[in-house]
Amino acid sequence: MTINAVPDHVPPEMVRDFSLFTSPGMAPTPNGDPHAAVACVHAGPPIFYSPYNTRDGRGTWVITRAADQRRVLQDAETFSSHRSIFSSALGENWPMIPLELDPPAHGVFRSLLNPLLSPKRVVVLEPKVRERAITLILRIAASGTSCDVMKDFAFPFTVSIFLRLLGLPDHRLDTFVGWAKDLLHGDDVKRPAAARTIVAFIDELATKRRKEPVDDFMTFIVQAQVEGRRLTEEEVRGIGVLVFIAGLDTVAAAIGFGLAYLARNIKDQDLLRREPDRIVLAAEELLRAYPSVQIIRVATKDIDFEGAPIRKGDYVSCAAMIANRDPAEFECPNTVDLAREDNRHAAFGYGPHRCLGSHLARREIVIGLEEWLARIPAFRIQNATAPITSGGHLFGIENLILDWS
């Protein structure tokens, strides 16, 4: 990792060792805790500059409250989401849509764009959503008494309901997996190559659509109208980007961090599988204790926040993790309590460019839980064996192997 020089206008004093990608616990680790070792920054001041804390080793500076990132993300004027940081791996200058855009131009996409993961579509999905997840729990009841949950359930489910509101055949499942695996949490070889290969593929399948459309995402993404004009190429592309990489790896990540909690948390596991009402409450409550997501922003003009001197052009980190462990924000915030209640989470972050398929996430994370409590018998982490977790900019897990022996 390359890592970048403290800019000269960042107080010394205000320079912490800190980073996502490389601090203590953050290295994919048999056992570890993520969540838990970024925890230890409520113990410093509420901002500080951390001189390596993306994937390319830029330096950011890092907002530890709840409230303050709240700040940052409902100001776009003053923090700016454009960073190309997919197509900057090509070499390359567009934006994710509405990711990557700032007001207005992000208003009349998401706009666009709210409709097809509306809480009302969502409840359209429902069913087609718990049949796939009734399947693959029969599937893995029928084979056996333990399971890779990643590779057998958390994966094939959420990315085959991502694969259905695209309109792609489920049977090229492990290859997206494989390329979204690669993009996330490659190296700096993996990373361009299975951008490109993405690029590719989306590309592909616009020109597809427009030649033979059909009732999916991508027919309506390239048939779609904005300000009484079509959309570009770029815009068809930087729309189905983010789709595709959103579809392919948070949700998935969510189930199984949750999951991981109750397999080694029998007494919650057990309350949830008496009183199946609770997982709804509790979903949010591992959805705020296990989040994956750090966002981050560019000052687009200098500014002096938290007496911070911020200026043009500096990154600005909202870590979803960071927020939720906030005890400004919660109590007890270190502590998994599925009761919580008025759990104002960060895991879809906050502001205009909260999680547009939040609704949708929501929904599949609950159905989830819901079919494997009522399915699978009392579960535990597989002795010998050990989930590997991981931090950067997805925190991820991976190697959890439950058994219900």
The other form holds:
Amino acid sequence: MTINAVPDHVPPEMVRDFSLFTSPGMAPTPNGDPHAAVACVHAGPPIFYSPYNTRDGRGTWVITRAADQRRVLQDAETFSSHRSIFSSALGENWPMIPLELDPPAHGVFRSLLNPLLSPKRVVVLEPKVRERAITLILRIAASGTSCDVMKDFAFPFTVSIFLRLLGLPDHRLDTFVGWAKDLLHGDDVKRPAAARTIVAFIDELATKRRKEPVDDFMTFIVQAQVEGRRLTEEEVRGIGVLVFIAGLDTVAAAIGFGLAYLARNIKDQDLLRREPDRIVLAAEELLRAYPSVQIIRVATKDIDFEGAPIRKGDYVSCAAMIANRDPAEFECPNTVDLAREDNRHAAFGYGPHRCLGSHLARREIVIGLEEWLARIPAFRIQNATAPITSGGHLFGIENLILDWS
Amino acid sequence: MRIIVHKAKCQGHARCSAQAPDVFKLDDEGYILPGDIEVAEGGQLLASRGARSCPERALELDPTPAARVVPDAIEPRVWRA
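Now that we've seen the form predicted alone, could you pull up the form predicted together with the partner chain?
In what comes next, the whole complex appears, and the chain from above leads the way.
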């Protein structure tokens, strides 16, 4: 593995000492604000080279402007998404589907899956989502005047919604969350072990559903046809693994960052509690201010981009948290304005790989905030506690102890 | 008022239809239906808000349809993006 290598074609003056892994505020930090910490790149050039910008220490180009990120992410021919992020942990190279397929193969699978998570479909799922939120919050309200929102609400809520979608039993929730934690945040031993466990689980589930179909996601996948044929085992696995890990961390983080903001900004909290109609718009602003994902593409050919000599094989980073703080795109980008309009943020990405689960994620976040604010009185971060936030490939918040005594 | 729909740029964010569901109709996958949209009097505020909400810039406001001479002749790409 090449560590800290700056390729020869990168002009030294385009290299910056910045990365989502190593810069100040990116390591786990009590009371941190990693999103604000990365906004500093907007004082610099629109594109630069970051020598350590992946988990395995590879360098990437960093695109800072929202307009340029849109250009990169809309151009799947030049900037490929095929990186085998998951299977490479196993020393293999099959794609997660549809994320790591490029057009035109991507479109075939995307069209297959889109109806399962379309805005229309989410309307059908909504009552169960709300019911789950209410059950969890009532339990929290009944058991005291403080809780760890991440452990007691955000994770159980988002993960159970998505387990139900997959047709998986709730009682295994902790097991699944454990696998996902090891995979997304574990070390070099835990990650491949978790990856292997998840693959074995998905393969077994697919086999089961082939034998005994039920009304769930995996049954749909094993019975589905693309281009007049059934899916291969590798394709079923690629879809299953993606859906499994995509639903585990991001929505919980969005709810955590959102409630942390409201805990620190009582006026905004009161306003949303008094006028819950504002929550839909407010959720968009919280998604803009606190997105989770850094998207990385691989150049498929040499291209000069805003003066940067991108060469075939180079990694190109489009971090939503950077685009969303672009002053050319958003007025006062570092101010959270819950009534912000025309909020075309990048939390779900741009281009053909726009987050497939975005409509469900949005509903979960809105419903989570609505039901929390309706049932929990004015809350603050508990004295002598500090939420630990971190940067990296997925920005996250580990704990959030709220107090409404 | 007319809204020019650049169908090939639509990636199914569905922000337009969240703002103005009666103006912006989506297919079963959640992507905008093809064809430019004539907005009726009275629907203009919501429609322009919807058009401005598109993260991909797939919707273009055309306040003076008469002045528009060249239609968008680019065929949508065959593959759904």
